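Single chain ahead, by itself, as structure tokens, in the form predicted alone.
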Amino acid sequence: MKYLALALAAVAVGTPVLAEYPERAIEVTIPAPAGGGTDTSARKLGTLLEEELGTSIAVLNVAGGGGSVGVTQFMMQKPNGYSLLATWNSPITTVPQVQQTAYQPDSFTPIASTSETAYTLCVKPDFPAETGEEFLAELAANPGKYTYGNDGIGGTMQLAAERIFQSEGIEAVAIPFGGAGETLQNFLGGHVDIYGGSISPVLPYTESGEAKCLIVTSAAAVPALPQAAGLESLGMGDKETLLWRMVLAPAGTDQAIVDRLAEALEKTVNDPSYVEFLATKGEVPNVVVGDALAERLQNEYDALAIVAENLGLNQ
């Protein structure tokens, strides 16, 4: 009986009873530097979660390796509901294609996705195309002529663009940069022909007439970029690749805790103040939970694996 009591006590320490959860602060690992898109989104959401869960949220930024350093460090956390990962999709579905990582999409307990946005491909006003269809035709007619900036070799932006290009037999030259901001600077400076990156950095330049965005990587068009074609209108809706964010927990987290967190996230993500915050970044709420989120991760991972293999980038 003594040993049984000790064992039960150990279980109680490792896995808190739902009625008690949360009874102390929750630490959220963000595998990116402070100030970036995932960091600002997670911190804003954290303030709302603190009120919803009645506990404090501590943020830990662990940057490096395109997100893999922070994710790998997070893998050592206990599945007790007090350690969560707030990440965008690239470290989970893209980075493992081009780097050796200690994890795969099924190495986590999925809690909920939170928001999403498309990537976009933009050109200068004098580029000889005014529509998405004309843009693809110009690239197809001139193999190897045009360069497009992206957020790194094997990054989600490159793979998103190549999903489109490979299906159309297009050969464009990928030029990697350190992120959308750096890509934008080189695009505006004339060092690459095409901007490839998230929407919010380039949006002011479409409004000033210094750039025209002709394609978004979502199936649907994006109202903020009225000249850009959605992939569905080009007959490529199945090539959709989005930038999206999510909250994950260590594998083995108690289902009752997972359900409590998913419930809290669905409520806070759809809070009007958070929806308004997302809109300023060109993002929209998108809550997918449980098995559906696991399936989304795996499907994206499998689709990008094909693209990475075709580019000779896969591990």
The other form holds:
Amino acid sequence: MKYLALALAAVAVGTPVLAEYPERAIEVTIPAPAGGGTDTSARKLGTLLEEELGTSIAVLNVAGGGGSVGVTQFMMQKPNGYSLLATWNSPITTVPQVQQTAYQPDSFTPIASTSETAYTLCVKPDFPAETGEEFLAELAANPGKYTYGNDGIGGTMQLAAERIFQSEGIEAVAIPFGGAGETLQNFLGGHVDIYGGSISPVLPYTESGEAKCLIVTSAAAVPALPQAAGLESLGMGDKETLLWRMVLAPAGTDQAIVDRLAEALEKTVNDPSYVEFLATKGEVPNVVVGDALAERLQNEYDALAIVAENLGLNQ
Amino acid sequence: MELISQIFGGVFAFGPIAAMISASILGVFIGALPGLNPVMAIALLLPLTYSMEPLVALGMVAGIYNGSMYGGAIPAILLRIPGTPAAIATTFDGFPMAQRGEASRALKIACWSSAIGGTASAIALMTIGPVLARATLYFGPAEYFWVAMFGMASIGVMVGKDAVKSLMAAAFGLLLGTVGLDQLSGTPRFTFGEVWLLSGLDLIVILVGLYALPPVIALAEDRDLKGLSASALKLESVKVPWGEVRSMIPTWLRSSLIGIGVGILPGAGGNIAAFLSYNAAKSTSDDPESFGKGNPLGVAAAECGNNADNAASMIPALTLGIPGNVIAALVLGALMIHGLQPGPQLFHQNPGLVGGFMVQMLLTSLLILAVGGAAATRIFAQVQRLPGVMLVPMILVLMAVGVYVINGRVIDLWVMFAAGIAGYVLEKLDVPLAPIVLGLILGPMAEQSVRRALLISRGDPTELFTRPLSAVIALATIGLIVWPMLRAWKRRRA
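Following the display of the form predicted alone, present the structure of the form predicted in complex with its partner chain.
Below, the chain from earlier opens the complete complex, with every other chain and molecule after it.
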């Protein structure tokens, strides 16, 4: 009888837990190594989120497999709101195309997207093209002549580029590197002809004149890269592929927790200090929550599936 | 002049000084505990400093980085357990010295060599960094392939009595290095459908098992059940005579240059620097046979080499915006969070901050002498007084905690355990372990580089030899293999 009373007391204490969420530390899995773009974005956001939620946030970096190792490990977490995944889009929408993964875009409870940026293609100043249009024409006229560095075989960067190339009938040789830093090193050293990767690492070199970026993979042009054409202006607005970041929870997470987190994320992502931080990396905030986020994931997944299939990469 | 006062005014303030001293002490401990590693410590602590003064955060990074690179030598010398991957070469001569009762002397040499290597590296970072960074751009995939081959050629120096066993060990390491998702084709290799294997075998997990478990099992076999040894270790400072110091100067010079050279190449690391420095010390010695049996020059070369890698590894990060290792990436991340854009303009954007960090790399190298030499070494040298019955469970727990924290998964503990059993059996069979590690580190680097080079040359292998720089490194590699043979042949004739 005593135990029953205790149990009832426990339930009584336990019920308002949701209202008091979070009451202990939250663990955030990042499926990328420490120090990279996703990692710094998530950690900076984490410090703001700690204040907003009034709890501490522990970060666990689980790198490997283009993100699939960390995401798969995350799937074993309980949907109690204390385990979250901070990832970029590639592990969710691209990796399942080229690897056997235990998850699909709908295997998670989407909470909110946080920020986004475009990929860019850049060449040396002596490359015979000055605009996006000339760049594509030069590539199309010389099939198999040019090499472009990218973030890894079947990665979002490669698919973003191939999405453009395929629609123009362009054949360029993909050289996969370990990340944008490595690609940049090989591009500056003249070992590959074209830099393919995120904007932030190459930005200083466009300012110094050592690189000219002629295309961004977003529909609109990017103010930081005035010479680069957006895909809309090339008549390929529907071929947009972005690098974007989001926070996900395990499937079956309580709606009240999801709402609380989405609200907190919306507030912190738009915090002036975070927006300013994003700007130094060439990123802009873009918060999409709930069903709209689920739809965004599914649409991107479906579009990239076609590109991967054309490349013969799909599983 | 104004710049110098700005830099020193920033560094010599209470916060940055306190951060450097406490982080150096912490770094020595992190390096000394097998399993715990500087990457983890910096990744954990750096976010806590985001709201602080940037030089406090960077001083902490510098302290942990330099401190841990020396700290790794402490268990390497006392217990034959490298505290960090870069301390493997330190075990070769450090542990035999300790067995001879020269633990304090070995630790002192390690401490001085670390400080000298770190200082030389920091000076390189401050003076010729930008020029060196430009030079690294000439290293394309073909050159990286030869750098990896050059490193592998140093396996020759680790060959024990039985060359075939060493080569088999190296081949085993190469095989382990192929596990995981192939970066160039996206195909999983030897993963048996296990997702955690896609990222390959974690170097630290394998290393902790392979290198820490066999000495622990050996300790357990001694069944030392008595209490704390009453015969206190002699801890008064050992005098290293000037003559011996002078004899180390060429080794320090050579190892510093090697460490700096390896450090500026993105992707190569302190472990390769230590191996190459050790190899160079042995192959230029008049008495190569004494290496591996407790030659102080071996300890000096390895420790000087791995610390000389540190500041130099920041050169491509600070001058080009290209991080060469995870710690450099974390530093760039921290700078970005404080509103700086990594790249060639970094120094001009905020010379006080970037220059201050360079000075901090220098100061924390010198701090090794104080915190490493005086404080930490004395504490850790007490380890030798602990009986096996206490030491064995303590080390096992530390190893397990360290390995678990890396990826937060239990399977890593089993991998560590399996690697440890393998290491124990291989040692009983007189198979050296160092070639396994070298194969595991350099194999993937060599394979990926050569395949990238062939992709770029459209399958033409002559480009591996005809590019001027790759030809030079290829010749150096051949020289590295042939040189000891020539010397042995000459000696036999004499």
